[in-house]
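Encoded as structure tokens, the following chain is the form predicted on its own, with no partner shown.
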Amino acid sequence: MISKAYVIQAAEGIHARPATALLKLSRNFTSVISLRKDGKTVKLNSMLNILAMATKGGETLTVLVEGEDEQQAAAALDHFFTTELKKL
């Protein structure tokens, strides 16, 4: 499994064009992907979910990937966390 954390650089926070973004790149893996702030934890499989962690900038999100393809999906999300969110 892995997990990384990251402080949100998007001032709006994950609103719902990012959380569409993050759900249709999490479909091109297999790996379970999993976002966790303040102890609550939901998979990343549903829009509801991502918008239901009420995420805004200058918070901490952990990602947590785990399975077969977990390297290239944890690759695909830093780069999304790190620098695609930022233009959405």
The other form holds:
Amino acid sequence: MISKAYVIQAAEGIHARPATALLKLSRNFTSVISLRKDGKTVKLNSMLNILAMATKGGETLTVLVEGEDEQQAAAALDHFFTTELKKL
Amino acid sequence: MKGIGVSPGIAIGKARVLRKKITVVSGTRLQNEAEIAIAIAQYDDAVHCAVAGVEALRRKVLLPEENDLLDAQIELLRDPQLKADVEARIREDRLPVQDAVAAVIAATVQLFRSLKDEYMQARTADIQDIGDRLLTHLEGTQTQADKDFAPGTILIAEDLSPADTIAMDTRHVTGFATQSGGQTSHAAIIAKARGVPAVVDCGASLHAIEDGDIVIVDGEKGLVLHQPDAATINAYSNRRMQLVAQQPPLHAIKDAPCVTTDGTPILLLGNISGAADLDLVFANGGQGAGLLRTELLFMSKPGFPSEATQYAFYKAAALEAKGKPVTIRTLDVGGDKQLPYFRMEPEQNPFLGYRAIRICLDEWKDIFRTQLRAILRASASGPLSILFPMITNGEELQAAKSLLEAEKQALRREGIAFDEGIETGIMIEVPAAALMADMLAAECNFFSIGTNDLCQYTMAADRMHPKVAALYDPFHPGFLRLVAQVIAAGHAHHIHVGMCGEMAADPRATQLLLGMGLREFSMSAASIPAVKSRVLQTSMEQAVALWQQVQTMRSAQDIIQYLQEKVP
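Next block: the form predicted in complex with the partner chain, after the form predicted on its own:
Below: every chain and molecule of the assembly, starting with the one above.
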């Protein structure tokens, strides 16, 4: 299992557009991917659950990845949170 | 009545009041396992239909934001948590499917309302909307968006769902006012992008308005005036005329001839998916359509569209263009574009696989011939031209042309009119075609450079792949050379060369492309004013000098930086 924490760079936080992009990205991998914030963990397969976390800019979100392709998945998510998210 | 003005401008018109139907909870309980299984199947079916309904809206999409919004709606409809919650209500509480959906949507809306975050609270509209969509399918009724509106309508609603806003025909709806909503609601964003005056969050006072009442929407001040007197209407009409006269400069240049400062005419065209999109192209100062994609026509039908359907579709575009040129690209599916009713074999590398003209010249020859025949027939109604996608060698071009010739012969025999001078061109989107452009130019009337695929193939980088997308860069010196070579080869053979990829819409590239000799740019309607503004500020001498300078540079980064300094 790989786990890594990110401080959300996008001012608007994780709203519908980034959530959609995250869902689509996670579908490229077989690993189980989850997000954790304030002690609450949700699977990265539900738009409702991602939005309900109401993650704002500046907050910390931990990404948990477990499965056969966890290395690749974690790398793709890393790129998303460090580079892509700011553009969305 | 006071609300929040979310989209400036003034609209004066007749009210059309939309009231949401109220879903009545049945209060019954499911009796046995069989009924539970049926209820769950009904839910899955409703999700399926609702997703198809949202997909169908894509044809009306004009802005990238709208596509994002539809993506999000589809994700919500297919949400596994939503499904799990609905199934739990059906299984555990034995609720009929409609009651279960209504209960889960109400609980979810409540949850989002409690989030104490303006953006998330605004998402309750999206959740309510998917609930309405599901219930619409479960109850078999119409949604608001299905309705037609008379010209000059001002919509009055409790709230407009994002999907309703996209579906709204803005040629007829001149303004809207809603009871709820906020600055960040999708309806507000879309109204602004489409330039429709709108006021949201007006509260219950809107109840007083009835169908046919005269209403003024003042998007600047956030006012809605109900049954105003003649003097007020007069004052607002004057104000509206003033506003139109002060439109931002990009709109002001709409009717200016598109020429460089030294008088070279440049053709700016729109990329469209149907006749209806032409309005927006012309409204933005475009001079026709450089690319009519036909995939959406094929994707939106339950099976391959008939010759009659296609003929009507192409003819509508020809008539709507009113004598301006329309270039129709023949079927371009495969790769990332699939037809719902035709399952293609999964491929290791779909972009290097069986797609576009390759299928049309092989397995789908009859379908391709039907399309060519429909286009030819429609060419009697206006200047159309035919564009073949993904041509890789001269043999493919010849094969496509000979099928076209066979259809022309057939029409002549049957005495059916078509444009004998109809032009045929090819997309230059494969490096092999770009490198032998001089030879291909001898066999067609025009080129259209598709920069998205050409750049992906040239850089061997998928622009959607997070790890290699950075390599995809149309400002790479190698790619710029290839593009310049295609333009030069086309002109050396006296055929016209256009560009319909995303690079054509990038104002940073406009001067550079002019310097290479490009004279035709085709892009989304919304991009036209910015590119036109660049053209109007450029002299050909400047553009040529710019391209000469760029040719001495080694990296995309240097080139972009230089362009940003040179072309503010």
